[in-house]
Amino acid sequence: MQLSQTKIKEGLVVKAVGRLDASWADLFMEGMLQEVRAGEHHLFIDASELTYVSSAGIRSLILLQKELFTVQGWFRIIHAVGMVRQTLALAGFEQWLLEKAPGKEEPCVREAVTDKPACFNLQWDAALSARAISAWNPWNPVRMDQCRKLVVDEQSFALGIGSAADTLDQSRELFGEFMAIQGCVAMQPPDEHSRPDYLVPEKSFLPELHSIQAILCRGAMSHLLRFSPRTEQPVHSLSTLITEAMRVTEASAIGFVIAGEIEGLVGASLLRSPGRITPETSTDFPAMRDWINFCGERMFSGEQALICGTALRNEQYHPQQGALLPLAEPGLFAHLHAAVFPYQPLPNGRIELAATVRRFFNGPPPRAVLHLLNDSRPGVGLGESALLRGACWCATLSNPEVL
């Protein structure tokens, strides 16, 4: 089988040229899904030298429809003729079927590519209030009694480490990094061999959590940024998507949540609690790797990640006196976390934040929840972590001192 595509005013053309059976149905899927990931919702699949459909053939069409659905996309097949035609009518899908594409089917150019994400002003005069937890100083013992209960709501979104055992005691053995969002929680236990645990709120119960290091952020995202691949920028990397969510707001310090396709990630995560450390507890070089486990590479590419954090862009900030880690521009500090699901594509154009988040808590489970870092060590760092395309929310925060 072979694919080509024209994009028209009413959405992308795609001839498939041969047989749709089950020798190609998997590269047949392969192609549209790539255009869906690229933004393409609207689709039209010129059957004029399409020869022949099996049911293999069919099952991925109604595939890809569900996968068009989840983003109030759709395909439509044009040109249809013979077998092909007969098959799909008889079969029950004749509303996929049209005789042409609407309007002229005369090509036009893609949308023109800008060097700036596309930009939503949600709410021009919003911002975000921060307060900040700090029981914990790495890597001495966790001050039990500076330990405070977060309750997650829809209004806000948090990260840090904490725990959601039912007493402060029990949480002791169960500190790990977390990440919520919108009142959904993702929580990864310190264990190398756990998977991530999550949290959703319903009716009258909201996620609450034991945090011994966290900052939590209320209020409503004044603008949302969309971006995509360029000719110039082929990814997105913390720092650039940091800087552009900056110059929207005119701030030097905001709060966002990003949702995206993951290019790569680089963090680390704990292995065990810190409510285990001791103050004869050794954490130095190479008893920490039994503490910390850090990516060795850039992770889950290809996968979807949210991101939430804070950011600040001072010269004198102090890092060992914050919560704020360094990012690869000069002067740029943040604090990130990262939840990891399964990839879905996102829909295009203005997009919620609560209807998002809950897309992704209400599919399959996160894989993974990473503490985001920069690793620039000369000549083997990963650097930092990348997105290929997604959204994002972001405001202005209003007191930026507690950082």
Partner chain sequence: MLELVNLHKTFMPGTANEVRALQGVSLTIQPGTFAVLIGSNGSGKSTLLNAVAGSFAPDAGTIRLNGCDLTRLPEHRRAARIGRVFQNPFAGTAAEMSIAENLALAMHRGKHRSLRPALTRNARTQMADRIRELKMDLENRLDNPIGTLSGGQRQALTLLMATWTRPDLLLLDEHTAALDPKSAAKVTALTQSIVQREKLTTLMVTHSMQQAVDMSDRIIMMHRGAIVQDYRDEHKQRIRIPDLMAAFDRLARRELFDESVADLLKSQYA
Given for the second form:
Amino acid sequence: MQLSQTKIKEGLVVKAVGRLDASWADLFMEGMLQEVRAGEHHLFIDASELTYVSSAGIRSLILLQKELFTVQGWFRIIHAVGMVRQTLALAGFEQWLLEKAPGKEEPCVREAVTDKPACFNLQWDAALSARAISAWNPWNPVRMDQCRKLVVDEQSFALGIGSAADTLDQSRELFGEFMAIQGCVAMQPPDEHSRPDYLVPEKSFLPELHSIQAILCRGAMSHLLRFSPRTEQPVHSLSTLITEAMRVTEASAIGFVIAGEIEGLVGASLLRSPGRITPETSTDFPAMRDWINFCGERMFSGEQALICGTALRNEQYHPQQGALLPLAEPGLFAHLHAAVFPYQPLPNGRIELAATVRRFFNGPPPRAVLHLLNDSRPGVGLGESALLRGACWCATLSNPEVL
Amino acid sequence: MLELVNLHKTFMPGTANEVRALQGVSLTIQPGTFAVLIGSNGSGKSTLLNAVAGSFAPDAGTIRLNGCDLTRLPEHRRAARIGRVFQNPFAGTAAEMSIAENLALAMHRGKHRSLRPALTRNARTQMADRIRELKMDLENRLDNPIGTLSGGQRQALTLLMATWTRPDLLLLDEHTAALDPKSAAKVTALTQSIVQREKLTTLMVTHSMQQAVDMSDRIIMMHRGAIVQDYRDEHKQRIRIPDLMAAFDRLARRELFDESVADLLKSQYA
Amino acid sequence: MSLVLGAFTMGLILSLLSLGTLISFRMIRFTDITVDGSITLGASVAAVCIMRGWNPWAATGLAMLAGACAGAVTGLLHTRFRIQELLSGILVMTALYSINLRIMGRSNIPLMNSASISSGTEKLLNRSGNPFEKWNLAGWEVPLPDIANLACAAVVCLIVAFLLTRFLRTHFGTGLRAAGNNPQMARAQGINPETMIILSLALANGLVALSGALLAQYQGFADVQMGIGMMVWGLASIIIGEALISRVGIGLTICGTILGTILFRLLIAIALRWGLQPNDLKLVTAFFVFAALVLPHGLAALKKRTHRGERHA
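Could I see the form predicted together with its partner chain next, after the form predicted alone?
Complete assembly follows, chain above in first position.
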């Protein structure tokens, strides 16, 4: 099985040469999914030199169709002849068999390289209002009286440290990183053995979180950025994405949600609930290792991340007094939490935040929830988290002073 | 019940090759528990097993089995209470002696060795009966030297020998690691059936996550001479291979967590 | 005929030495060179006691005990003080040289006309009272003392062989063999291999000293030099025995060793008759043992090669 690609105006023509049977179906599938990942959601499979299709081949085509369906994509089979044509027709692919690709089938340049990510205006006057909760200053004991109950409704997103336990008392042992978007919550229980947990709103039920540290943003998003690898910029670090979002919103303080394929995440998550810290507890190194887990390498390459956060450009900002932390770019500060999900393709073009988030939370469970950070250690530093392609919804923050 | 209290062992102390193999290991294993020790190479799991078996005396700490202090007893004096199967399938049997003679040794493990004939007719009948259960067609070959058998057959016999006089504790030191897959599966199944039937307290070292998950009541993970994880009861039941892999992964990450990371987190986690 | 008879008697006496070597070398896997000293020890103790008028049987028993002590010392040096096995044997052997001289008081004790363990048998057989009576054995005239010696040696040898076979088949005996075959396994079965080494060496050297005591009585003298090279002789006998009877099994191994020793003595007697210099005997023996140790590998390789050749053809 050999695959060769030609880009045409209507989509991508993939020429498959050889036999599509059980031995080659996996390789074929991998090759096709790679194109889907790269954003090619309209595929023409050139079957002119395909000599044989077995049921295993049919199965891989059905799987490909399913995958494309989730991103409103499709594929067509062109130039199928003889046995291959018959088999495909009998298997129910009749309607997708074309004599030839539409248009002139003339090769064109694979991707229109624009200087900047594609930008969609959603609602020009939308803005977010922020609210901050700070009952814990690492690594001091938690001020339990200042904990607040947080409800992330369908108009807001939030990130912080908290727990979904019923009472504040039960929460004390369970505070961990969370991120919540439009009622969907992903959180990391502070326990070495536990997997990340998640909650999805159902009808009248909205998850509530006891938070000891949180930033809640309420409001609508004004812009959507779509970014993908470009020759001069193969990966998008969070600093560049945030800078770009600030450019399109023309704001120096923004709130945003990013969904995208991961190049590498750098982050940390709690291993023990801060609620257990007493004035006598030592959290200095090396005891700190029992309290927090640092990723140690750039993680989760190839998976999908949902990241939410707030960012500020202000040379005078002092990170010790607020909720934001310095990014790689000087003068830029942000607080970011990410939930990692197994890979699934995102549709191209303008996509809805609510639908996208729902799709993540209705799929396989999250693999991790972590606080993202900028590893600026000289020499050994892992740098900043970065994404390959995805979408960023953003809007200006009307009250950056609460951060 | 096996009780280990604060065991310490350093090999070649004071030299460049100093190895702190055990650094304060404490562990209690309830009677009838099948406990599995896992850990990377050099984590101290085999050292712990050898300490219990009595291959060396620990620098500090106490080993008690059913309330009896074994710490200073030499290996052969512990044999009456402890059955042991080694990783090397040739280590547990005497190659030049016959199957019957090897089994006769095991039937008298830890007992007084008298000047009475070892192979009575009665003993041979017993042997044939027990060996028949192995379904290895060995019951008619009692007088063949054990060296003529395959590794799998020898390991199965070693297991039989280790459990013949029901020991208070059974030690299994990666006993299927050196066997071919088919023999390994057979010995694994045999181990499970014997341990279940005799309700043996067992401590097994293994590299196989699959074995650890499938066979045990309790999984103990070691790292750098200390116990870092102890999955038991209902926690053990939810453990699958990926959970163990993740636990190893966390250990590796913890190694990378040095002072510079601590400083970084002070500025980046506020 | 007297030559054959002598070789047989000598072979039976030395088979006790071979059995001792068998225990140390094959059962417990200990290259025990104490043998060279303990055989002389047995001879000298027996000789001195007989000189002083002891009952020859009692003297022989004491000699055996002395040999056992020597073996135990070697074992203790190895197990308690962690001295290499060969070196601990050499230490005891060297010490025994002086001890033997001390016991005898000089380098040679003749026992020509003294009583020996065969005296009783001789008296029993000699009905005519003529000390020079000869028996007709298949047409050969054989002096009575030679027959008495042979009978005694055979009886002692049979008793020892029988007891040893029984012993090695007991619980204790299997434990001892296991300790030699696989010390790790022995420990796991509750056997202390170190104790077993000490006991085996005591037993082995006891047998060697017994052999020495009988040898002194048969030859009619004890000499401080008589032990040199004895271990290698024992080894050569074991190898011949194993070639004769290759099946494993305690009884057969012991029979094989005895037969091997006798055959070895016969071969030597024949070789000497044909004009081999007695001084070259040890060189020839050493060469024989070397060949016996190396040849099996060479033969196996040769067999494989010819076998392959056949298949090609």
